[in-house]
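Have a look below at one chain only, the form predicted alone, in structure tokens format.
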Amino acid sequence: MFTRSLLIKLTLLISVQFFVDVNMHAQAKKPAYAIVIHGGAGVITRQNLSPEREKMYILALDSAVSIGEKILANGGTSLEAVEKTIRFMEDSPLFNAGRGAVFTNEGKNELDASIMMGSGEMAGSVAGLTNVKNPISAAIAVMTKTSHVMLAGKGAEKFCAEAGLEIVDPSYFYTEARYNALQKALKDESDNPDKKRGTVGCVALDQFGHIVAGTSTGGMTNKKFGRVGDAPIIGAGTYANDASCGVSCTGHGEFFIRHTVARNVAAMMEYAGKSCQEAASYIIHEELKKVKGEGGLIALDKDGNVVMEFNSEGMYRAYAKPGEKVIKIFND
């Protein structure tokens, strides 16, 4: 016959063993690192993307995510991985960021970017740049070299020059395809689905357990009056916290600002106990759809779980973990 005390001891031992087993299983599943990227969401279907151009995007996404993965696999930080990955995408004319930025109504290229570290919740952003080659590096400089979070316009450009960032002639950002898109938009002022979406972003989790999220964009084709979207707004287009997740958004910025999309993903995890996937899915497919907000987001939680949610027809996206890489474009 078991005594009451022996039964209690056995119950405690079983409970402890169960906790250890579950904890060890969770630790075994957590990857050493993870990285996820996006290159914008919108009307992206096989009908409007030629096979040749599809191959170009797949190659670019592969190259971008591989840059960040290599850094992380070699023990680099998530901040370095995010910066280098986004810089590659900014240098590609395929994406609406940096070199491939769209044109404003005035025929200019205005660039926005933001960065946030999950460790200490440090952040930096820039808006309305016209001559800084890599806006993501400018956002990092604001975060690391000033006591501010956001700088805009001529003041931001002056700071970037003094900080030693690469300054280019505005003509550097000219691409024929983007200029032609502006001319088309000027002829037809009706709502153009392509003008609302176009951003690049990256979220990385390094071997030290730190999450960093970054976003960069050329904004909206034919935008007026110095319009700024969600990409440089911390909590709207970008957010990171080591205790929950990192998020980078892409889509119709006004809706992402009003609904503080990036922060709300983390808030649902923190306050409602939702998983990163559950939170992102609800916000993108329920909350935003109610108000006809279109776009998507990428996210990583503290355990390296990848989220790539969107309610548009497609989103350029990819992720990598040890021994695993996925690249996708269409909604299938």
Given for the second form:
2 protein chains.
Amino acid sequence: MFTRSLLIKLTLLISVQFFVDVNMHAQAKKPAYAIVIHGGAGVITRQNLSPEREKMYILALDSAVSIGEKILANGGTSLEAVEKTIRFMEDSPLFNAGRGAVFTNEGKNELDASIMMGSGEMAGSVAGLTNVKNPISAAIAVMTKTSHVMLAGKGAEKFCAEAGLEIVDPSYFYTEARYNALQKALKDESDNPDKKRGTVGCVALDQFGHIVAGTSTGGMTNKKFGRVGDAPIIGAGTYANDASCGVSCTGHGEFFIRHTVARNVAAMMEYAGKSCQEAASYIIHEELKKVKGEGGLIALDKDGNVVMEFNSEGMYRAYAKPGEKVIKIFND
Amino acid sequence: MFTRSLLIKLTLLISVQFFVDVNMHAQAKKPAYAIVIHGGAGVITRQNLSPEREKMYILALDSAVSIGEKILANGGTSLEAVEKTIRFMEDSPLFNAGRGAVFTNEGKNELDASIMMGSGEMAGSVAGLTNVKNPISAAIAVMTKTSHVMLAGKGAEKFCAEAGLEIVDPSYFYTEARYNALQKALKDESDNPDKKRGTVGCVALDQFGHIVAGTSTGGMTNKKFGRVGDAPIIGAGTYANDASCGVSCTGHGEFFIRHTVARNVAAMMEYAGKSCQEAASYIIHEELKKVKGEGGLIALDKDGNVVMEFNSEGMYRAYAKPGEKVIKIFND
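For the form predicted in complex with another copy of the chain instead of the form predicted alone, what are the coordinates?
Every chain and every other molecule in the complex is listed next, the one we just looked at coming first.
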């Protein structure tokens, strides 16, 4: 009996090895991994971004994408890469997420984030956090430690504290630039809210073939009444499916919710046979542009093809694959 | 000048009349209107529903669907039909929405609702309301009176008060049966949360060819931490597009969010050429059943075809078209 059991085990081992070999061979032309990030889309032009600020953003985008790239290159998971990359951007006051988030009408910072894994369709989301240092980690905790997808407000904060997430005083999120932006918005009746947005996002494909997408934001300057944008909405701001793609959006959130943008990219690939690039281009430049829905998205398909599309004047963005790194801001 | 102006007006009038005639002729085979409702899906069997309760539900479903039907038959809009129908179900203590909503872990009632119009892709949503009598009307107010789609928590309540919606004392939502259900859930560790859900929803197609879908819920008995289900999520619990269909879902919300169920029905029609029935059947009986995602949905396509699918043991449901009314509870 012992020999027979051993034989079965050996046969299984050889079968698995064979499967792995065949599988690796079939994927030979794909990059081993890929990562793409955004730091918000909007009125970002050479005219309104000084060379000094431009350098700061380039440096921050480079640092962020490199964090995730290193994890992926070392065989880490796309979930870890997305979390660590977004945490860096949340901690940077340059981006409208975490520290540096924009202010609500009441002079508070309210943070939203979401995450989705392409395998097993697991997802997590938080909305309206005021004291959790890294909302993306809160979204991941909702996904991994509860049976729920979305938690909001005071209840979500209570969960975060119990789950051991880092809690900070709301003043941690304060930055002078964002506070001044609120003061200007409150004064200026003709203020265009379109200019006061931003979000960070990351999509990663790891060496196991798994895609993860995440998004984190402070929302809209001067937002009122507990407004929730697309960032914490699975299917709107964030979506991932290993069979098609992972997507993270940024822009005028209301349009991204109504058009279920992130899910729509995947649906056009899944059901209409479009490529990720074709689907994204159509949605951003045709569908959303028609209704003046400003913004953009980043995406990765299952083969590691990178998409970075936007219909605004600029989008902070970067991607990395083995032997390739691109960092861009303007529309060129 | 007067005669020329009159001539232009007359020409315009005739053109409009001609357009209306042609349009009505083209739609001759469609029903003039259609409406479908649900009052929640779950463990609803003849064994656990007494004949007296069954009669009460049949009567309530009949009254609800008749309210919307009358509006549509008289040439009213699908938006009005959905609002009035859902308000009736919110006001009835029989359903888990508005009065009669289930209790959270903290012994409160927290209400969510959403609405979407198939024309112009307008949408509105509220989450975590504790003192607004009719959440569906709050969702409509968000859609029609703000530039936003989703408002949550205290901020949403502030908006509702300013918008003139009827505010009630939180005790209004209390019903003994739901409170006892919470006490039982709190005591019973082995309590299956799947049995403590429910939602109401309505999809209507009016004589103008416009589809509107709406959903309203008290969520899950014993819910914690500001949990948000699929009901207020556009694309998950509610979706509408005049070009394809309108959908309202009910069931274990987390699965409906991860699978973007309402949007997915429309996407399969739009991109894969499926009928509304085919898309709904696949998603409910294949995709969701595989992951044990219990629940169901109601839908109407642009031709007024009615869909009522569920993978649970029962779903309170009804529909009406000219000369046709069906009311059902069990799986037969």
